[in-house]
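In the form predicted alone, a lone chain appears below as structure tokens.
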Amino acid sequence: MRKKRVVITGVGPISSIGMGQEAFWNGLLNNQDHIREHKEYIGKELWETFRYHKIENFDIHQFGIDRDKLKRIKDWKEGEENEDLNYLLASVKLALDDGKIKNTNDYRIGLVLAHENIGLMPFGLKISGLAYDMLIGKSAQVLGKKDFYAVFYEQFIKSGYDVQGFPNLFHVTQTFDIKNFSLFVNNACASGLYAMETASQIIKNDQSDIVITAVSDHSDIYKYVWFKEIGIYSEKGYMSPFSKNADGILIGDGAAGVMLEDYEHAQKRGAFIYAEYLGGGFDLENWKITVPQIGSQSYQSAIKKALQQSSVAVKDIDVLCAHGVGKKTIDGYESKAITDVFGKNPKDLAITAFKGYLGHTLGASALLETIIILLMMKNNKIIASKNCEDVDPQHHLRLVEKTKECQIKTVMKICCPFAGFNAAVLLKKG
């Protein structure tokens, strides 16, 4: 059996600065971030006010998805809209369109979806409201414990069922009539990189010729409250990775669809090839959920594994896209891993970070930032790091300060997420 090569032939970005390849790229070139202030109310009471990178004017019907299939999903969800699922659907459709796939039945197509906690937050709000109404609100009534449980259970059983990954995988595969090997993965902020590696393995094992990977994350109050409570939400209201004034994250709406394909298959159908997926390196730290293990070599190991898997030398990498969360402790952990592998203040390596444009889109972040890399390769431009003009010298990094014309051959994307699912992947322009 021939050794298969895997290439990327379609992208579908959904973000606060633009939806679709052209609008997304223009948003980057125009230095946009679309940060908005949001006021969250419970009834008429103000709960919290916070800033985030917001998608506005999103309409799932604008992407040309079969309306009957969208209605089928809405009927299953009893009329409730799920933005996370809608973002997934839109990003998959954009990737299919960009890859010039009109009829999925003409090809062996698989799907790998990812999300950090799909449907959990709407579910939490729903059961909170139900519990309040039953215990305190207008519908409160005297019930025995058994009857209380029965009424409560009946009201949220389907919503609770949909918090699992596979119903959403079902909805997306049914909408696009995808019947090959499909999977739902969840590896925190690195989910997109794990999804691409999984898609690559599916193709190399001849389970599919094409695999769509898609990840989404819709901002909500619970994410803000939790990040604020653990001290990682930015008080100044924007993200500035590796900078002296870095003080935390801002969440952002986002989704990304990326289509991976067998190289020979892509050639035969005349597909545009953004880049070859050379391979990835992955290393689990097994330390704590929200804090990296300072002094460990896990992140360095993931980077070195990616180099080994891809047969690429450090000197051959043109651009490194960092995770860059803008929290000093985590930035320090990441910069140490980078300088351990590439040296301090590497001169021939362009280092950039993109969360100043997009916010931290959590589960979607790594794949959405990978799309930026692919568009940089296509357009021969390096996008500057946003809000990173005052890099803290203790990081020993030089970040790209201005967007510039540049021939890009090989790029590494790295990620050090919650729970230590450290990951690195390499892409090469053909």
Second form
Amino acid sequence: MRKKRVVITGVGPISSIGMGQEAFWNGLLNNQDHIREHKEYIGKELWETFRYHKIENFDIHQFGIDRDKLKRIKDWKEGEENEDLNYLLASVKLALDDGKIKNTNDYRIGLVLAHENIGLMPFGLKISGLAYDMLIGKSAQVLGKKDFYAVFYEQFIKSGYDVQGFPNLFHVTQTFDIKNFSLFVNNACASGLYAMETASQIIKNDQSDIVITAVSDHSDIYKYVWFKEIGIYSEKGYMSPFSKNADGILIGDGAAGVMLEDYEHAQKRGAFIYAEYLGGGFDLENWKITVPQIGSQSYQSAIKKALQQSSVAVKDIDVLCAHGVGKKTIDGYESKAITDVFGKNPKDLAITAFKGYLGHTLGASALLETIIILLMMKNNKIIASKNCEDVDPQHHLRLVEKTKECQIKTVMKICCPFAGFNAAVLLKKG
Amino acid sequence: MFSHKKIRKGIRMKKEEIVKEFKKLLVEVVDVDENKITGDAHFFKDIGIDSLKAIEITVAIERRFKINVRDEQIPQITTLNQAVSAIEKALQEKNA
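Would you mind generating the form predicted together with the partner chain now that we have the form predicted alone?
Then the entire complex follows, led off by the chain already shown.
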């Protein structure tokens, strides 16, 4: 069997600075962010106030998705909206449109969907409300334990079902008539990179000619409260990766759809090729969920494995797109890995970090930032790292400070997420 | 018996032994003057240990004492007394 090459032929960004390729790219060029203050009320009582990168005016019906299919989802969910799923649907549609796929039945198309915690927010709110009503509120009833469990079950099961990956995989494959090999993955913030590698292997194993990868994240109160409790939410109100004043994240709404395809298949149908997916390196640290193991070589190992898999030398990389979380411990962990592999203040390597524009879109971040890389390659322009004017010298890194014209050939995207699912992938322009 | 043998054999360590072992660990990991390591001296403010080194110390604690430090405990360990208390508790739970 011939050795297949895998290329990227469609992108679908959904973000707070723009939805769709053109708006998204313009948002980056114009150095935008869209941070808003949100007040979370429970009834009339204020629970928390927080800032985040917000998508405004999102309407799932604006993307040209079959309305009957959307209604089927709404019927299953008994009218309950799930913005995470809607973002996924929109990003997949945008990627298909960008890749000029009009009828999915004409191709062998697979899907790799990813999400860190799909359905958790509606589920959490629903059972909180149910528990309150049943135990304390107006409709409190005197029930035995078994009856309480039974009544509660009947009320929450629909929402609870959709916390699982497979119903959402079903909704997306059914909506777009995707019939080939499909998978749901969750590797925290590195989900997008794991999804791309998986898609690449599906294509190389001849299961599909095209595989859409898609990840999303809709910001919500639970995420804010959790990150605040573990001391990782920015108090100053914006993200500044690797900077002296880095104090944590702001969560951000976002979704990304990226279409991978067999190179010969893409050429035959005359598809626009953004870049070749050369390969990835993955290393599991296996220490803690929320804290990186300072002193480990896991992240370095993932980066080196990616270079090895792709037969690329360190000197051949033009741009490195860091995870850039803007929390001192994680930035320190990441800068050590970068300098161990590439050297301190590497001269011929442009290093970027994009979360200043988008916030931390959690599971969607790696794939959404991959789309930025692909657009940089397409437009021969490198995007500056936002809010990174005062990099902490302890990191021994020089970040791209100005958006400028630049021929970009080979880019590495790296990610050091929670739970130590360290990942690195390489892309090369043809 | 040496402390590391006690740890390996699961024999209960006295508090003074834990303090001694932890101080030794701290000097190895952070290269700090042992005289500065007093009970309530703050790692960041008084001893000059940064947040990255604090995590390295946790890694070393787990290896040396063969215990698990929970994620949420890590930012709470900022003095000798807090570290010793966390180690004691983890050893008690382990040996229970």
